[in-house]
Structures are given as C-alpha cells and as structure tokens.
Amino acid sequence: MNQPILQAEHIQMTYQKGSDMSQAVLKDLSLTVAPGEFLTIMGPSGSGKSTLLNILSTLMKPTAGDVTINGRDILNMNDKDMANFRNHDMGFIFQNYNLIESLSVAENIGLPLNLQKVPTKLTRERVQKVSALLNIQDLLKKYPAQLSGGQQQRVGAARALVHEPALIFGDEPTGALDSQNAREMMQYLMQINQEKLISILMVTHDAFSASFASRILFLTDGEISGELIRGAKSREAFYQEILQALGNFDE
C-alpha cells in the first residue's frame, strides 16, 4: 500500500475561553489522504472544518496530535524548513483569490517558482504550461483588477499548481463564484486531480462542489461523523447522495 500523502493522527484543538473554561474544537480526529485522492471535508458552521484545514495546511498548530505530509512531520519543523516545504510540496487555493494586485497574471502564477529561485526560462515554461491547462494563457499580461472573479480564481489555481506540489489545499474555492464559474473551477480541479494525480484536500459547505471529489468526510462538533465514497457513481448521482446525507445530518 502506498504511503498516504497526508496522515493526521489524534488531532485535538482546544481554545481557552477563560481562566477555568476551555472549548474543544477538534476531538481526537484522525484522517488520511491517499496519493491522487480528492478529499472534501464538509460540516456546518462551528463544526471545526476551518480549524482542521488550518492545522493540516501548516497555518496553525494543534493542541495535540501528529500531522505528516509527503513523509515529513510538519509539526516539528523550524520556520525556515516549513517555508521551504510549503513552497515545494503544497499549493493553496483561497476563497478570495489572494492575488497580488501589482503583479501581472504571469507574475502571480510564477511566484512560487520565484521563491524557489527557479531559472527564468523554466519559470516561463511552467507558467505557459499551467495557464494552458486552465485556459488562461490569453490573460498572462493582464492584472488582477482587469479579470472577472472566475478568471482570478483560475489564476489562483494556476499559482497553486505551477510548482507541481504533492498536495493542494482548497478553502471554499468556489465560495465567491457564480454557479457557472463554480462549475468550471471544479471541473478544472477534477481534471487536474485525475490527469496529474495531484492530491486535493478541500473544505466546502457546497454540495455541488463536493460532488467532484472522490471521498467526503463530514465533521460534526469536532469529530468525523460520516463518510461518503464516490466510487463508480456519476457526479450527478453522488451529488444526490451528498444532499441526502446533509439532510440526515440536519435532522
């Protein structure tokens, strides 16, 4: 069996609310992401999914537990090693794009490679390649303010992909998009996942976006409360199964 791209074991997160009060947000939670898997985490507001994503993506340290990504213990790295690891092994797609307004589209996409000091010629080749994959090659000379929301999100996805990471994290990547752009964004992510075999871990509240994943974990009150596996089902059939599961959780 292949080693998981991500393995989280016994994750706990507790916030101190007062001198003698604490709130447990995550409770002894464990999960894995397999090589080439597209895993989505769903749950109501306050379930702990954003906290979990922040921990798994190295933005926050848990109260207890272990996280391994691509064979590396991410909780015990120093700042320099962590920055280097993020630049090489991880990609991020944010809800609000997080593009740098003063940089062109090409410069925004190539930023992770520039941080790695990749030669200019290779950076240009990688930017061209990933922009063609996401159908934004005609936007490379433009600036973020000149783009639609859907175009900005595709630029953000290209930036997450350009350095060929082992794992991409998505934080509500369609949350700021209309339905047509959301569909296109998820189709691109599914294509990237299937063709490039890049693992994706996405947090979303949206059943339609979640239906593009291969597996879904449901979070309730800081614990995994359910799981759905797409298997051979069509995306449409999986979408209906997700809606039914969400209805059961609401009851």
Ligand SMILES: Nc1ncnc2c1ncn2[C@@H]1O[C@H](COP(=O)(O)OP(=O)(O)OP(=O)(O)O)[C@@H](O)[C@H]1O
Second form
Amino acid sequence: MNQPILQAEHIQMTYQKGSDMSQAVLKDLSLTVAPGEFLTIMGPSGSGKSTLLNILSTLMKPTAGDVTINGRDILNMNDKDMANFRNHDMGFIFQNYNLIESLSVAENIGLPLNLQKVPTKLTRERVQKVSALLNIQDLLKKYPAQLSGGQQQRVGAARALVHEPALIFGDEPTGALDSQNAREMMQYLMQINQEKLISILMVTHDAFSASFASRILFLTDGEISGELIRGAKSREAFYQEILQALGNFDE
Ligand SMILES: Nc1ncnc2c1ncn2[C@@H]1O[C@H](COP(=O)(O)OP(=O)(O)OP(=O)(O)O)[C@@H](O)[C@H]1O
Ligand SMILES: [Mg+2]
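Having looked at the form predicted alone, could you now put up the form predicted in complex with the named molecule?
Expanding to the full complex; the earlier chain stays at the top.
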C-alpha cells in the first residue's frame, strides 16, 4: 500500500477542567487516510468530532498519541516548519469560516498563495478560477461582514482549495448552507477529490453530506464504533445505507 497521507495512532484527548474533573474526550483512537481518499467522520454532538479534527489538522495537541501527515511527524515540528507545512500541504474549511474582516473576499481567498509568495498575477488567476467554481465571483470585492453565512462558508472553502493542497480538512463544511448550496459544495469537494486526487477528511453529522465520501467512520463517545465503505455503490444507495446505520445506532 502507498504511504498513508495521514496516520493517527492511539490518540487520547482529555480537557482539564479544574483539578480532578478531567474528561476523556478521545480514547485511544487510531485511523489512516489513504492518498486520494475522501473520509468522513460522523457522530452525535459532543462525540469528539471537532476535537479529533483539530488534532489531526495540527490546530491542537493531543494528550497522547502520534500523528503523521505525508510522512512527517506533525506533533514534533518546529513552528516555522509547521507554518510552512500548513501553507503548502493543507487546506481548512471550518464551521466558523475564520475569514479576516479587514481583507476583501479576493484577498481572503488568495491568502494561502500570498503566504507562499506566489506572483500577484497568478494569484489573481487562481482566485478567479476557484471563485467561478464556487459561484462567488461577484463577491470578490466585498468584505466578510457584507456576506451571508452561506457566502462566507463558500469563501472559506475557496481559500481552502486555492493552493490545491494535498489534504483538505472540513468541519461541517455544509453547516451554514441550505440544501441546494450544500449539494453544490459537496459535489465540488467530490470533484476536486476525484480529479485532482486531493485527499479530504471531513466531519459532519449530516448523512446527505456524508454520502459524497468514499468511506465513513462513526465516532461514539470518543471511540470509533463503525465503518461504511462506498465501494461501487451510487451516492444515493450509500445515503440509504448511512441512514440505516444511523437508525441502528439510535436503538
Ligand atoms: N475547549 C474545551 N474545553 C473543555 N471541554 C471541551 C472543549 N472543547 C470541547 N470540549 C468537550 O469535549 C466533548 C467533545 O466536543 P467536540 O466539540 O469535539 O464535539 P463534536 O462531536 O464536534 O460536537 P458538535 O457536533 O456539537 O460540533 C464535549 O463534551 C465538549 O463539551
Ligand atoms: Mg463539532
């Protein structure tokens, strides 16, 4: 097998709450993402999805465990290497968008290229291209405060994709979108996954969004409790299978 794009081993996470009120949110969790894979993690609210994604995407350090991305031990990198690595190899689409208020939409989207010192002309071209795909080309001159939640989320997605990273992380990337926009966002993620072989690791509680993935891991109380693989099934058939699996979990 090819080297995994991401490998997490024996991850534990405990948030300290006072002296002895600590709570284990993740319990000895291991997973791998294969190159070109579209993996979705599902689970109820509070099951630890965001905690796990924040750890895997280098935004938070676990209490114990190892994380390797593209063969690099990300928990023991210095700050400069880490910043470089994030700028080149990773894209993030998060629940709360994290757009910079003082920058225009075009500047927000172009930020990862700017940080890589890509020439202005090339940056402008890439920003145009990704904006057209996400249907936000009319918003480029606006500022985040002038946009709806769904528009901000698409701008956040454009910024995550503009530098065509090896791996994209998404925390509820369709969370603020209506069903039509959610479908478009997922189709776009599926397209870049299939055409550009960009790996995707996404977290959602939404079965429809999850049905675009190639594999689903279910998280319950900080542990992996199940797995579904899309295989040759259609998205619609996979969606039905996910709904059924969720039904079984409720019982
Ligand atoms: N910064 C924090 N400090 C203390 N506890 C936290 C912190 N962040 C999360 N938790 C706790 O960890 C558990 C898992 O939270 P997490 O945000 O990872 O869940 P989630 O599966 O993403 O939920 P949701 O679907 O609601 O986004 C919850 O019990 C939560 O209260
Ligand atoms: Mg969450």
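In this text, the rigid core denotes the largest set of C-alpha atoms whose superposition between the two forms falls within 1.5 Å. Numbering follows the first chain given and starts at 1. Keep in mind that this is a model prediction, so the values were computed, not measured.
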Taking the rigid core as the reference frame, is the Cα of residue 89 displaced by 2 Å or more between the two forms?
no
Comparing between the two forms on the rigid core: C-alpha of residue 112 shifted by 2 Å or more?
no
